[in-house]
Each structure stands twice: as structure tokens, then as C-alpha cells.
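First comes one chain, alone, set out as C-alpha cells in the form predicted on its own.
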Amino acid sequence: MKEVDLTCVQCPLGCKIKVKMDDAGVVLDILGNRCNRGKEYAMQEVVDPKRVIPTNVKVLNGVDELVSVKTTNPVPKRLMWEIMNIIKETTVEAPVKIGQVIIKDILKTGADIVATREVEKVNK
């Protein structure tokens, strides 16, 4: 049997949750959550954890060299480095608008990479 201790991040309560699994990784019990969101979070964390990825993308001809971006939905944590490598090789031409889709449906996760701030075009 395996036990995983987590702190739930779904609300300010921060419940200390214990997940008990058998040797095959099947969840047997979830203890310590005070709501269903905590139970769902714990199940997701031990089965296939997901995260929203915030980072930056290079900007061409902008007043700033980088624009902040994030995924529109949580993506599987196991794909995070592959996604970061794609983003690292990506550039966008200024101007960039808030909410502009920089990469559509990255790695077929259903999540887009969108700008979270504006970058104006540089005046030459």
C-alpha cells in the first residue's frame, strides 16, 4: 500500500489530504478533505496531475522583448517540459493584444497559449 500526502489548493482552507492506494496505483481511500473539490483535486493529483503554465514568449519589433502568456486550461504535468520547449522556440510579431492566441491547442491538449498583457509595436 502507498500513501500520498497533499495540501489541497482548491480553496483557502488548504486541507491536508491523505490518499491511500494499492500497489497498482488504484485509489482506495481519500481522507482529510472537507469538500468534494478537495476529493476531486486529490484524485487528479495522484492519477494525472495538471497545471496552468505561465511563462513568456519572445516578441519581434515590440517595445518589450517578451510577452507574458499562459495556458487557457490546466494541461497534464507530464507534458510540461515538451510544452515549454515549444514555447521557447516560439516568437510573435508585435503588436500583441491581451487574450491573443499565440499557440492553438498545444500538443492537442485542448489548451491554447494566450497573451496575458499587451506589447505595442516599436516606433522606428
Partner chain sequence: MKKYETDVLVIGGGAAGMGAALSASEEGVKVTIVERTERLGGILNQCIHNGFGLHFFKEELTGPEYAFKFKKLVQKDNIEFLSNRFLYKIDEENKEVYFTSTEGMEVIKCKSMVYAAGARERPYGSLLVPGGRVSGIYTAGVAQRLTNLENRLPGKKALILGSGDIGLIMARRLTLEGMKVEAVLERMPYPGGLERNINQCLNDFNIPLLLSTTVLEVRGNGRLEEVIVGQVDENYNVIKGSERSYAVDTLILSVGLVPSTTPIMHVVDINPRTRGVVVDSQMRTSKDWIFAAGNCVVVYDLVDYVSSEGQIAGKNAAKYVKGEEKGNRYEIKKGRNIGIINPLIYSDKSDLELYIRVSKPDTGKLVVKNGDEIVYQSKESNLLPSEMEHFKIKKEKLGEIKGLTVEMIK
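Note that the coordinates shown come from a computational prediction; the quantities given were computed from them, not determined experimentally. Residue numbers count along the first chain shown, from 1. Definition used throughout: the rigid core is the maximal C-alpha set that superposes within 1.5 Å between two forms. First, how it differs from the form predicted together with its partner chain.
- Regarding the hinge between rigid parts between the two forms, the matching entry from 47, 62, 30, 82 is 47.
- Remark: the rigid domain rotation between the two forms, smaller part against larger, is 24°, computed from C-alpha superpositions.
Could I have the structure of this protein in the form predicted together with its partner chain, to go alongside the form predicted on its own above?
Shown next is a single chain and nothing more.
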């Protein structure tokens, strides 16, 4: 049997969660979470940690140079750099709407890259 101590990253409360597993890595018990999101986080964290990636995409012809974006779901941490490299090579034409899908199903993770703000087209 082994125990893993985690700090939940699902919300700013940051619950301290203890995960008890048997030697084969099967989760036996989860303690210390204050909500179901924490339980799901802990289950995932001991198998294949996932994170939401918030970053920016370059905008062409916009009033701002960048539009903030995020993954619609947490994506495997091990793919973070690969995803960042794709996002860095991406540009989007203004106007950009909030929630607009910029990259669909990135690296087949099931998560889209969506805009988290609006960027208007520049008046030339």
C-alpha cells in the first residue's frame, strides 16, 4: 500500500488530499477533498496528471496583438510543451469572439483551444 499527498488545483481553496493506493496502483481511498471536483482531480492526478493551459494566440488585424485562450478541458501534462508549440505557431484573424474555437481537438485530447476574450478588428 502507498499514500500520495496532493494539493488540489481545482479551485483556490487548495484542499490537501491524501490518496491511498494498493501496490498495483488501484485507488483505495481519497481523503481531505471538500467537493467532488477534488475527488476527480485526485483520481486523475495519480494516473495521468491533467491541466488546463491558459495562454495567448497572435491576432492579425486586431486592436490587440494577442487574444487570450485556454483548453476547454484539462489536457495531459505530458503534452503541455507540444501543445504550447502548436499554439505559438498559430495566428487568428480579427474579429475574435469570446468562446470562438481556434484549434479544434488539439492533439486528439478532446479539448479545443478557445478564445477567452473578444478582439475587435482594427479600423484602417
